[in-house]
Amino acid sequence: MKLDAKIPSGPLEQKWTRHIAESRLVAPNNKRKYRVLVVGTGLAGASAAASLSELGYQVTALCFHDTARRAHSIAAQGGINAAKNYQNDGDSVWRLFYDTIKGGDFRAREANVHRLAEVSTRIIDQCVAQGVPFAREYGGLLANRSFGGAQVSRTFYARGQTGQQLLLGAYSALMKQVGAGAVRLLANTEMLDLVVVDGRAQGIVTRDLNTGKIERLAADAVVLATGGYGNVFNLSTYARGSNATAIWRAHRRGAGFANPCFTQIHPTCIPVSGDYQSKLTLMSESLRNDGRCWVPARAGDKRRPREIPEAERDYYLERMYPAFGNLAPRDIASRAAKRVCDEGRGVGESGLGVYLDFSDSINRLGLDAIKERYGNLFDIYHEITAENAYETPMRIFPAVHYTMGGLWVDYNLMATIPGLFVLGEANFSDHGANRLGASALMQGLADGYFVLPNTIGNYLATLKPGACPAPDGPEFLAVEAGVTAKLKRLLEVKGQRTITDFHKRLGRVLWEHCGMARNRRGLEEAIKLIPALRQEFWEDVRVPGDAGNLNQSLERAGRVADFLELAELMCRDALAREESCGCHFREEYEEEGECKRRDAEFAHAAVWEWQGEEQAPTRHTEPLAYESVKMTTRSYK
């Protein structure tokens, strides 16, 4: 496997300039000659649909849902970042980009994290034009706040709606586009596989999840836009739909997955209340703009919280960390919240959770304006808990919330298969080890509306126009085989246990070993955990049903399955990287609780190949060099 990151020369902040001038372009009469499938309509999926069909590419969309409005998308909350510097307090691209750059604690490439921090400023202004209902002043400019990891206020918001907002302004350009009859829809249709045709990505495979027809499509370049693989958990903030087949099944034909262990736990979730749940709820990051978080100073204290007094009150990322208190970047604010529930301070009935508490903004700013800002968000917490968060504290705990990791993408958004495009959470490219608080809506936007229009063409300029290939070539006879041997070998185990009760099982594993914290033992032990269930899955599954029809068993044994072989990855990739940095923990490797790297070993990517069934991945890695910051021990105290 070749890495060839494809970095423009030159000064860092002329890089994108330069590379947009210099790449090949595509005739405007060649454009519709050339057929492109967008697999997933979310944020990056929709805005590349659209922008590449109005360049004039000839456009196929798919979506799991029965509407692109249903993507993931919607559920981001609170906002979307940008380097308008509106608040004037000294904001700007070098400054969103360093953010970014040490959020990510020096693990993210450089010159993909500056474009995205250039790029930010346009997708305002993409967005405000297509009717998003951003936030505004009283006096009508867009209003800004903070999130964590920053000290300046970039984040622009649609109250609580961010994600929602946001996806109605690129479903709008996208149902557009389908209007005109320049991209084809289609919605209930599910990717199971990549067809890679002389060593390029050529079409895939579907099946229709009504019908369970199986259909090949055939194109001259596949976008993969299918979000992140957080569900490995099974409890998680994802939506239970969100899955990695799409990406796991191109690993599986040859594109490298990069870092998968960077599994981002974010600190603002309502806590797990019983082995029934199915997801777990996040509360927006843009609360801890006006809560404080709190636990009681003395272990084992289980009054409740209006009758422990400030003296007895520890606000502990306040003392921890009085640079940026309570806006503590996510991976941070999560491990100490643990570090306080494991000393038993932890509130609630199970010990794992601390106060998110608005009291204090509340007598300064009156409950009106902390209903303004924050109303569905309570409505949400009130609706699931029954508990009023105006007059008691929030309870809340860290969970798994968004993956870094994903398909290593060069600096066009190409995978290691030519042909093959990964956009948004799906690639691994511009958040390192640990992604600063919203920046996922900026980077799928910026990915499908400004990048890849960019790019794409320099790749399909050297095709021939009018050469992609017939969707009934062996190769694609072959692929369709092998994804009807799949469904109907599950569907033949008819085992006694759930594909549930696996899922809840994978989910315990990864939980205890690959979480908040790892170590050498615990991630030994689930490298031999994990392949045994995976032996009993395929021994002892009951998928129920057939394929010829509406069969949601058999999507979700599906998707299990492939749970069960990336859950392996990145417990191996997770031992490999003999570090701390971000999200990924390892306790062998720790100053007074921080994150201790190791950068002259593994100041890097690492790259793993799928080498078959049962074989065990090769590592490869690619430098992150950095020309224009140096890498530093990360602090926000």
Ligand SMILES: Cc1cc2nc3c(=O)[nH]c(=O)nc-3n(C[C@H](O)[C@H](O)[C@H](O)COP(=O)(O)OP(=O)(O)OC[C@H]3O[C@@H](n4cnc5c(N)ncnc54)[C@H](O)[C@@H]3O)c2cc1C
The other form holds:
Amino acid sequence: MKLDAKIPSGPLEQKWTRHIAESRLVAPNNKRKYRVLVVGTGLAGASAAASLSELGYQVTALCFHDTARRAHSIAAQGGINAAKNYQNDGDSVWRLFYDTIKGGDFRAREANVHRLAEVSTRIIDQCVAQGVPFAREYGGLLANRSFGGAQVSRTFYARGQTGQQLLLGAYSALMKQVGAGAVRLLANTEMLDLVVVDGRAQGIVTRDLNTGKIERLAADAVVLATGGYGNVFNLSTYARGSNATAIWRAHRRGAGFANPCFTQIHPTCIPVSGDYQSKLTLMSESLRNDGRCWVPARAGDKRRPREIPEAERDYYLERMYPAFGNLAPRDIASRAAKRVCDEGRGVGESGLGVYLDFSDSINRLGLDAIKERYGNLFDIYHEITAENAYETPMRIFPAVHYTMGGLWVDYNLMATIPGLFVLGEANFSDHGANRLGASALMQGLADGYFVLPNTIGNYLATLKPGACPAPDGPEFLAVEAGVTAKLKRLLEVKGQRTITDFHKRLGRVLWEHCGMARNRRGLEEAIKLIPALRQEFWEDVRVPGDAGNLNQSLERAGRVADFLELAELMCRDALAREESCGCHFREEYEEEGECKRRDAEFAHAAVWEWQGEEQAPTRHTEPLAYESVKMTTRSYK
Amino acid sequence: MKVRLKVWRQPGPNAAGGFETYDTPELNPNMSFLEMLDVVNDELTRRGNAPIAFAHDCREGICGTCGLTVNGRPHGPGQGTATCQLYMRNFEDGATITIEPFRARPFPVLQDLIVDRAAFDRIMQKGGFVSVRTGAPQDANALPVAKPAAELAMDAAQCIGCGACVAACKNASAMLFVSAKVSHLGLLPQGQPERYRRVAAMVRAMDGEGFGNCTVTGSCEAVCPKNINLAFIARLNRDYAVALLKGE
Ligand SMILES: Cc1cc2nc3c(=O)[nH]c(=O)nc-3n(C[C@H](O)[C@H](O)[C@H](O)COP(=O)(O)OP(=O)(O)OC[C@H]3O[C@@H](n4cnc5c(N)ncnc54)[C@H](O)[C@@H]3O)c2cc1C
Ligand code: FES
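Got the form predicted alone; could you also share the form predicted together with the named molecule?
Next comes the full complex, and the chain you just saw is listed first.
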């Protein structure tokens, strides 16, 4: 597998500008002769589909949701970063770049991250022009808040519904293009495989989720913007439908999968309450602006929170990380919570929880100010737990939230299969081993509005315009036959156990062995358990109904089947990375409880190549060179 | 706790439907309503029966996918919440609960409790946007927006497009949905150039989809999971009247 990142030469600050200037262009009258398939209509997909079609390309966009507006991006709460420096607090493109590289624990590509910081400011301009109702100050200008891992206020937000408003902005741009007849939009349509012809991605095979109809679609380029794969853990903050199928099946067709074990565990989620639980709910990181995390100083202290005097509380983040306090980055805050719970100081019935306390802020700023900032989050908390967080502290615990890993892409966002582009959370590009809050929305929109429209031409210009063949060659037919056979096989197992049962068991194995802390023994154990579970799945799963109509069980079964393969790769990746960095905490490599990176051996992205079913995959590496920043030990103390 | 469910079952869009009764296994009152349905579905699957099809995704009240009529009320007994934000503790032990799809002519049933709400997208395609291209708009702060206007626009923009308003309305009117979008953009300076064209186009599309007229019963506002205010309908009517005068 050849891994050429195609990073432009020249000084860091000039790479992107130069790259645009030197990129190949497609003439306006030729653009409409190229067909582009965009799979996914979240922030990344909707923005890409709209922007590419504005340029003149023939775009078909699809999503498994019933409408483009329901992509999981809709659920993002807290905000989006941009280096606007409207607050005059010392922010700059360089600082956003540096915070992101450092936050990612020096496991992301310098050139990509700098580009992200550069285009961040234009994203805000674009969104405001679309009518995104960001929060404003009384003077009418945009308001900002702070997020973890930064000492400046650069996060733009729309109450606790920033993702919703940004997605509705991108969706409206997409609707405008659909209405104008410039984009063909297929909702309720799931991509089930990628078609590679002559080594190039040339189409996909889909299933209409309402009718069961299988279809072949051909294109000059295929764009995957299908989101993250955190639902491999079963319990996570993702929407229930989020899945890995598109990227996993592309991986099986030859696309390298980078850093699959890099999973973000978010520190502030509502703790698990029972076995029936179907999802975990995030309490936005923005709460850590005004909330203080604490646990009782003494293990086993079961008094109610208000009965525990100040002196007997441990504000552990403020104690351990005085410089950042409650705004320490996510990986660090999550591990700290795990540590105090492991010490027996966790709160709530299960002992798997810590307090997030707003009483000081309420005293300082008044109840109304807190209500205005976080009212909807307090309401959500109340609905779920029936507790009033204005009066008693919230209970929170870490939960799976985001995947930094994903398909490997070069600087043009092209995967190892030519013609396949990967955007948003589905790729691995910009967050290294840990993503900072409010940076995923930024990356998704950067990729879709500004990066891909400028880089896709480099590939398309190498193809003859209008030469995209009809989707009925032997490769298309073979892929379609494979898709149909897999659906049939799932239905024919007719075993005893439900899909939920397998998904839950898989999630428990991963959480235990490939979660917040990992070690060799556990990972080796998981690498035995997962294939056994997979085998059991194919022998004993029960998928009711048939393939010729709407069948939610069949949809889920296919996704869980993919998770059962991906989970093993995650464990292999975690095992092979014999260091700790960012979210990846290997117990063997630590110093006073903090990550111990091994830069000499592991300053690289690990890229896995599929070798066939029940075959060990091959690990390749893309070395990461830091030319403009010095790799330091990440300290938030 | 345990409850008895009376659930609308309909195998396909053209098949006849009817109610089936199911007794749930033992439930935890802290379960969400949809988790209760998960448990029932697992039980049905194990016994070899078809699970109940229902739409859901985010399960936190923001994506607008879920939408069940529970005991005759879209999204059930909660105030300002979607179906996924209902918890079993809102029901009595031993209660009988009726679950139906969102019923409205423009929302045909696809299977069991799932309806097709694509009509909303088609309305949006006719004008639910500001016609700007991706490119280089001016600096975001070059366009100040008074805080009250921004807040009011956000109140409207919160609509999750679930369709409860339509299901609650005896006329199957989509006025609350359309007024939310029209108001969101109409309240902001960015939305002014197309303000009247937008309202006229969206109202025409809404009528074309077969949604009924608004007779101001307020039932839409009462079930809206985002508490979208009826006043936005008044705003829509005003803008629509101006649009007609302007010949849009
Ligand atoms: C609760 C929550 C809160 C968050 N808050 C923030 C925040 O405040 N700030 C921040 O920066 N980030 C936040 N994030 C992260 C951020 O929301 C996501 O990383 C980002 O929105 C992902 O966008 P996307 O476009 O890559 O994918 P998604 O929005 O997940 O979209 C995926 C799209 O792909 C489609 N799709 C997937 N598979 C297929 C298939 N096989 N066939 C067809 N279509 C397919 C789906 O239908 C969907 O349209 C949050 C995440 C969560 C879970
Ligand atoms: S499932 Fe998303 S709003 Fe209910």
